[in-house]
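First, one chain by itself in structure tokens, the form predicted on its own.
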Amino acid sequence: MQRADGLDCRGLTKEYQGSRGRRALDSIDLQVPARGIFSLIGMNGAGKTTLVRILATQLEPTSGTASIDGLDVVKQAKALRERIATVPQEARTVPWMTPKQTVLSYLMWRGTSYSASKAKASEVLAKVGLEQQEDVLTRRLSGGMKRKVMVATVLASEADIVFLDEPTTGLDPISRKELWAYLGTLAKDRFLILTTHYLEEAEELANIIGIMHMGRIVGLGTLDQLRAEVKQQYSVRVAAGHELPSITDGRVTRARSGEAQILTTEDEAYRLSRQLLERGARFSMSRVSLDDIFFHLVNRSDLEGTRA
């Protein structure tokens, strides 16, 4: 299986008609080694799906360039399509087909023989936990199981670049973790580009994480590199409407909702916690997690945008 060398975006911009100047993607520069799992996280409307659709050759950018393994997503789209497989957010199963028929037909469409497709379909459906349902009509399956069928379909292919747009939406926690284990195995010899709303999913799976907000990349790197961006390793989150104690060592970021985040040292975090308890304030204290990093970078971006 051929391995991709890198994902490269330069000034990548997408503006939809009627958007009144608001860009879905705003001059994105992005260089990521094409190995393992690259996860894009962000709120609804951040631009994750637009970026994935452009990279998967389903949508053309307004300006800028993007390439994977040196193949331009616009100029060399045909060559790139031969190496990719995609589970879009809106993907749906065919109601009158079984999971096995769905995967088998997709593999045959990609050029795999009938016998090889049949064996591969059963193998992959078992790995995503659908071995008992492989011959059940998909219209009889739950929403989560239907999503598993769509994921199994592209994972069964020999594509070395796989796009997964929120693949675990609708799955129960056990099924989600089973799929995580399978994706981790596949990432050893493929490049997976994954979008997700679940921050713990990105934290668990991703080699590189990209944090998107308002069409821009506001954070990029390994989890350790993103942690280094915030420097202090303790987070105190204080609900809106509460006055903050005096802070001797730390940085404060506020969300539009009024919630405040204080990034600080362990000693200062405990001192602030005691004062907040005495005041009856609603707050939480923890070591810095991806959720805390996300909060800080997104709200810092909003603040910088306001100042600009």
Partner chain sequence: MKPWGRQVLASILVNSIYEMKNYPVVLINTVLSPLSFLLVIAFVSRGQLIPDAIEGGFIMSMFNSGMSLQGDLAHLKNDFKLQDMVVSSPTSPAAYVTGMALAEVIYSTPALAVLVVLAAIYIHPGVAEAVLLVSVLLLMFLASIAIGYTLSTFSSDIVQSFAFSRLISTLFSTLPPVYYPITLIPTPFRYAAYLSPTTYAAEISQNAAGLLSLSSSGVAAAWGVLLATTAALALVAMKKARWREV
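Small disclaimer: the values here were computed from a predicted structure and weren't measured. Positions refer to the first chain, counted from 1. Superpose the two forms; the largest set of C-alphas matching within 1.5 Å is the rigid core. What changes on going to the form predicted together with the partner chain:
A movement of the C-alpha atom of residue 112 reaching 2 angstroms or beyond is seen between these two forms when the two forms are aligned on their rigid core. After superposition on the rigid core, the Cα atom of residue 171 is displaced by 2 Å or more between these two forms.
I have the form predicted on its own already, so could you send the form predicted together with the partner chain?
There are no partners or other molecules in what follows, just the one chain.
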């Protein structure tokens, strides 16, 4: 089989031991160029971490193959490990180490000398605004600072393929925005695979977005491509328990929660809004956002799932 450059998954499947046939990844086919930020979005349990851990050579796939820049994640793991770095989901700083010791030891694991690692650690910690804290035990740092230390480790490394699994989950909005800035810097000369369940994060940072749902990729492309895939440019979302007005032009998607989405034209969206307003229904109307695309693709795939 011809191996493409960039990220290439074919029929990638993961069934954890003891999961009785439930597939955490269900035959994923995926080709993405290895540059900029590729963001995987999806709800908890969608399979993001499983996919990232397989690509980062931490977890064995059950079947299928995956490669990055032609390097197979199983058969050529040794060569690939020279080029990748990860910040796993729920990775934490070790409390008995300082930020400098954290970055320094990580660089030494990557094979850098002690003195070079030490210099690089200080340089990178200054870059993420932690020069004052580089010698403070990490247990004394705030949650946002600890996360910056984790990002600094991969920022300091020479790895050009970097995995970050939900690096901003649990952070306050300000720390999150700060971290986004560093992720942007990180992506300048690297390929970043970033998972998140904050859609605005993918919207802000990603060059390419992959939408995951129940172990499958249900949408893939740039934000514009995903918009185009949805076709209609306006979205009306009606809360559960409200009857929908008659629709002349548009597509209806319904979530399990009962919430309905109508993707439609601008004119029709305004007409529907007036009717809903008159009835006093709870609803919202806007141009199609990533959130609307996500809603549409995820709930559509649920429907297909039940039909199949």
